[in-house]
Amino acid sequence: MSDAMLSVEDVHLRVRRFEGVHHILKGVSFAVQAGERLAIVGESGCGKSLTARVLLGLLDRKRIDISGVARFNGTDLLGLAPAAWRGVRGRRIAMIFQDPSTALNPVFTIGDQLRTVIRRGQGVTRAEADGQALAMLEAVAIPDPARVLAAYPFQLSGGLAQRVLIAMALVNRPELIVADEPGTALDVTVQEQTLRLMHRLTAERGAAVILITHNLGVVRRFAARICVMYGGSIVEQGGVDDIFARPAHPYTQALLRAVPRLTGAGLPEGIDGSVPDYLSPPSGCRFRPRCPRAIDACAVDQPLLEVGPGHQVACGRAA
């Protein structure tokens, strides 16, 4: 993973509470290349937002610890002051939130943030940050963008305010883009343009894209590799196209038994019990209460084993 943009290696994180320490990521690690778009998916709850969130410093670490490696071109993420986290996060990359209502802020019109973003991302003048702002607009195909440029949040329907985080996220041109569940308050009309359009636009700029969802219908369509996530670990990763026809975990065929299906026999399936218990996980593989094929073996840490070209999988059966 030394030649990737971003390499994790080895991720831990733990919350210390009044009850206890929660051991949440166990072992994280993946690495993303110059211009990827990989997905990680995996049930609310398994740690895909935390990772997110850990990768942009968007933690308060008075009550968490942090371990292992997150380079991303030579700059150890998880090293960095918080001053330094201004030549990076919303420039070197940036976040696209989940739901546009929380993350614009009320009291400011569109105008004003997006200038603020890309005043501090370039050091460019008033004028020019107006400039480039009605035309980040144009871009993510809003219609009428100066009138969006003076209207405040509330008054933005969900599409518009989504296009809107995007516009936000590419105007510094960052090299690597974290989305988490882009889209997942609208309706799926929206939801799929809107991911066209980060398509489009992020291949045009050359941006890497990591984008976080439990929607595997969205991965097909959008990603080029996987890594699915279950209980704070990496437990399968590899292209799109190998782990839909061959999953080799007994939660990623249980995440794709459980999508539904327009044609076809039967109903999709569900996962029987619950994520785990972060306070006290079981040991070994955490999908393992779950498991209707675990072994012996599944109650030590598997690794990620190689179980075809760029396919590799943390399961006891495939040790």
Contents of the next structure:
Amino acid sequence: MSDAMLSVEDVHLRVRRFEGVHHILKGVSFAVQAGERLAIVGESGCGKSLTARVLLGLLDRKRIDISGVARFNGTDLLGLAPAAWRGVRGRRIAMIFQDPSTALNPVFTIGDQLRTVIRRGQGVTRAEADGQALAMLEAVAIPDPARVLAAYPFQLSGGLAQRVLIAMALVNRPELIVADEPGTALDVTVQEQTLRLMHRLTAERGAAVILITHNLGVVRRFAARICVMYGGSIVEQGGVDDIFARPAHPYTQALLRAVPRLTGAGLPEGIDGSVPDYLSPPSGCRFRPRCPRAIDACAVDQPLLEVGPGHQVACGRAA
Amino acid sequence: MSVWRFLARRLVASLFVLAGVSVLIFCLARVIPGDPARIALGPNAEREQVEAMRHELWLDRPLAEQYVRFVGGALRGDLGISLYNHRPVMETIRRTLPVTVELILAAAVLTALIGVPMGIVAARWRDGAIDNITRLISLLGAAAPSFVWAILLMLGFAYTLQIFPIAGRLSEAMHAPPSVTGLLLVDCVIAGQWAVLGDGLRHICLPALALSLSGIAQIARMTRANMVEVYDSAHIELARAFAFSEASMALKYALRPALIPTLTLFGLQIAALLGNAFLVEAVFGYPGIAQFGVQAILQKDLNGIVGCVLVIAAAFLAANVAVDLAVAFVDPRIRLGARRG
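So that was the form predicted alone. Now I'd like the form predicted together with the partner chain, please.
First the chain shown before, then all remaining chains and molecules of the complex.
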């Protein structure tokens, strides 16, 4: 694991609120190799977006306790001083935001925002940044880049604006890209195009990708490895084919049954219940109250155990 | 292009508002009890004298006819003769309005230059010292109206500490430079009379501060609230994720979206300034339009009342068109005519 580009080990995240402490991330551990594509999958509220924000240091550490280690090429991101983040954010780790209609500043042009990203990342001159901005918009297949640079976000379609977000993430040639449900706010065909584009460009540049999504259909085509997240913990991880063919955790199995299919009989099945309450979560496996196969042994914490090559599961029934 | 069309549309709309205001104030001034001719001539005047004056003032004609005559005069720049100082109303307005406009502009500049930075700092360092000071000032600003502040400032800084002059526009020894813009401070700069400029500035400080205190508090609170909201938005999170500097976020990427509602509030503040300027001018013996306006109302000087109200309405409309233009300048969605879904 030590040779991984990013290794996240036993990260806990607690939010102090008026009514008590919410223990949201509980022992999250995973690793990303250089150039690898990892998907983090789970339903809304499972902590996957928070995990992304931990990696970029975007959370207010005054209100949020984060413990554990997130080692990125030797440096622990969780111990990074605010000034040191400048060398990492947008330059070595970049994020693709989810909703292009809110993630771009409404009162500045695309050119202004993209140029600032480039100049903060590379410290180049304005003219140089202009040239790079134009070239990058061309690279994300925007037909009229000069017009888009002069435009305000509200003048662009959702698909075009999402491409701008991809351009921002790629332009400083980061080693790792965290894509937080890119295109979820767009319609399905545009989302598909966006993902393909992201896939192609990151592959060309050899950047590793953490794709955060709730859409298992997307994962199969765009990731090599999957982490399934539930209630702030990773409950199963492994290669895409292993997970789809031999899901070991009852939650992963339920998630796969919930995917709508065009072929075959029957409707997708839902999962009863809802994501756990983080203020007083169930002990041990957090899926226990919703799990059809739960036994008494599930009430204690479950470590990730190897069930196949590179395929691990945290489940009391797996042993 | 579209900014000019926008401006033209607003100006036409303003003319309609002005026409409406003129009808309203013209009728109101004549409906309230008390005979202006009787008040002007005093209780001992003969009935015939009063009647003659009523005839001279066209007060014995139908209201509609009086109004048509008034509009005819007003379009030629003639607002009639004042019953209070027996001079053309237009002349008095031309003399006193610039003084008031200058005071209001000074208060508006103070409001913007103190209120907005206070809001930015309060939002950036939430619950810090500046944030608490803004809270205190907004509480005080809401608790006491501007004329109370005028008296307190006068007692503190002019009477007790004697840092600023007590009242008036200029010291006795000073002579105003020839009027070019009508705004004393600007005229001083044009004429290069720096001593007079300094004296004028010292005289305007306390009234302008008294006038602007409640506005400063409101603008600071509004800027703070908007900045806090914008700081939580996705585009500022993106700016953080791409290592934008704190300064560029506070002064550019967060400030500009946050300024849009603040500017709208600023337009309303100008209306409040116009009203409060009357009281503050009265406290500081300031030779603005307030003295004339108050006397016109007390003396039931019909032409004076109508003239003052129309001028104030016009100033308010102009200020709001200016604010709308500023909003259009800051917000491209308005400037470029976005259709918001």
